[in-house]
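Here you get one chain, nothing else, as structure tokens; it is the form predicted alone.
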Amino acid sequence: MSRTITIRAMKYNPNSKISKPHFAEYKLEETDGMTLFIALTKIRETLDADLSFDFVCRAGICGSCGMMVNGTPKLACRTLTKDFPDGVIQLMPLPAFKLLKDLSVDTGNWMNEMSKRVESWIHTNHQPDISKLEAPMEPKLADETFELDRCIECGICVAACGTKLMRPNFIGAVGLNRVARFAMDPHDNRTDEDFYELVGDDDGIFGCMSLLACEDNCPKHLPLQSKIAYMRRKLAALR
């Protein structure tokens, strides 16, 4: 039997002088396999077309619709509104990001300024020619570094965790997953001394408190907590 559900969204545009940040009750009849990203659409198609949240894949995989739900970060996609034996849901933004409107926040810039931060990109003298294959890599290790690369930066990580409610400049989990990937990658030719000038610091490696709410809410379930422990460890004995 279908039954109907509640849904609690924070509402306000801070580039309104008039907005005052509130929330709106809308309440729709619950469907099979319905999400909340379904849940959203629907209320923005008949019931409030002024209400923004970010999607774009729907699968899990682009990772624009995280917000926080009765206080858990999670995506929208992936959340079933089922799971919620009560039926009330409340929605909120992620913190640590700026505020867009209602739901939405700017996740991109601050990924983009984390990228450069970490300088997330190949460091070698090594110049490639196209006309010959590509240096070998050991299947174990390429498949620890293709799993570290499968982070979204959807933001859950970073509004889930602790440090970077109370430290602003915390280069949070996906920038030190970020770093360990780069760390494990043969064809990188930092040194951990390099590693060390871009997160050796309270505001990067040293700043963790080992909480993991970052793992424990990651949707693509990412061994965030055996990397900065790795990271951790290859760093502190450069102190």
Second form
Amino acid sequence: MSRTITIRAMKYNPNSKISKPHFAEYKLEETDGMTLFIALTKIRETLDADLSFDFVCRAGICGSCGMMVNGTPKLACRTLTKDFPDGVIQLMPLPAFKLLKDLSVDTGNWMNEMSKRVESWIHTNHQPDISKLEAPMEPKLADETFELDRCIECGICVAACGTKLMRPNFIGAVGLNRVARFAMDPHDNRTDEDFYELVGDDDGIFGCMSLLACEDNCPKHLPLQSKIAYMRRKLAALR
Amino acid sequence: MSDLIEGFLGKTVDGKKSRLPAKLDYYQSATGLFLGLFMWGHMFFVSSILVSKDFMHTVTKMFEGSMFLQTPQPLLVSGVVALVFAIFIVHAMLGMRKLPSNFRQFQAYRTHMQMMKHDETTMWFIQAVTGFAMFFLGSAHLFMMMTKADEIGPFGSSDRMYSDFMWPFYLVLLFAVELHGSIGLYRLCVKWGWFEGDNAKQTRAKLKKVKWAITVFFLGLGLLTLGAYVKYGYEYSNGLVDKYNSATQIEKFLKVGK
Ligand code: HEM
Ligand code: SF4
Ligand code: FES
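Can you now output the form predicted together with its partner chain? The one shown was the form predicted alone.
Below, the chain from earlier opens the complete complex, with every other chain and molecule after it.
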């Protein structure tokens, strides 16, 4: 049995003088295995060519399709319409990021700034020879470290975070996770003192209020709660 | 000079980030932990009235030093309350840093919370609201206990509830402190990764269950206790609430005058 679903999407172009923020409602036939990506594409093809939203990979890999789905941030390409029993789905752009238009926000530049802010690269005092194999690492530690690299920078943890919404300079779980990733990696020579310089303040690790919406909504199920606690213990223990 | 530089730049004289934010975070947790656990002990003390008035009397006198003093000294209790009051003030000062500091922050948080319906996000809001309420309720209660420690006991405490019409005050304070405290202790565990074990998600689910059990237990015990004080207060006063009405005042005055 197919049913008609209702998609209510916020529309607004902050760069236009005449655009007024409002919700547009679209009704469409649900198809088998329909994701929000499919639904939105269909809307754009048949109902409203002006609706803006972002997708690239359609497979939960690129992290560009995050949006607020009935109030909770989700990857639209991984969200099935059949999971909404009443068939009404309200879509809004991710908060905390710069709104481009409708459901499209600029996560890329934010993530870039974040990476620079936490110096998201291996710091070492010797010149690595890329023709040679990297120094080996304990397999268990390697697993735990590279697990954190699975982050796709979708911004869902940032948009889910009430702290971030109140305090725009807060680095967010994605940034703290990144710091933890390099703090764990033996290839990185930075000390806890160095990491303190990056996130040892109320915009960093000590600003986190442990609301845990990051942990609960991360589409990659990264252990954000544990890693934030780990960094907090490490950096609070410094003299 | 180093204080001047650190205050001005927010950096130490070595050009390093100040260690103060770390300390403040630590003390927020330490004072919260102390207060949270203190409130458990406190609840067991006040609920001694549920056993009997005599038992509560014995416990009260014990806190006044009946074990080593011939005449128990309420001043000892005043001292302990003063210490708790000081810790309470430090905790409130640190907690203030986290509260929304303008309307837009409050509005953004509330909208997000109502939209997302996520437990911990809502629980934080409850903590902020109850924390705010305790600026007033907690201070009033602590000041009263500090200055009138001699009145604590089965009679004085019951009379305060009923005749002084303090029970609505304590009813609100009870909910504020139990919700705030139990959420706070849960938050401490997830914040610092206590009891985390191998499976943080499972531990957290368990902690949350324990947290609710604690809330319900202490709220239940608190309501029964409050009920008991009100009942005894009613019995002591024979239902006469208005002990300072003008008629009795005049009577007293006349008696004194004679
Ligand atoms: C004027 C009174 C109070 C205010 C304004 C206040 C405020 C706060 C705030 C805003 C937080 C959240 C901190 C954060 O998000 O990091 C907090 C945490 C906490 N509070 Fe209170 N509070 C008060 C009284 C109390 C009392 C009486 C208790 C004891 C029952 C208590 C126990 C806790 C605990 C255990 C925490 C968790 C500590 C942490 O997160 O590090 N608080 N308080
Ligand atoms: S940590 Fe998770 S939620 Fe946050 S950006 Fe990375 S993948 Fe997205
Ligand atoms: S489109 Fe790439 S994650 Fe959804």
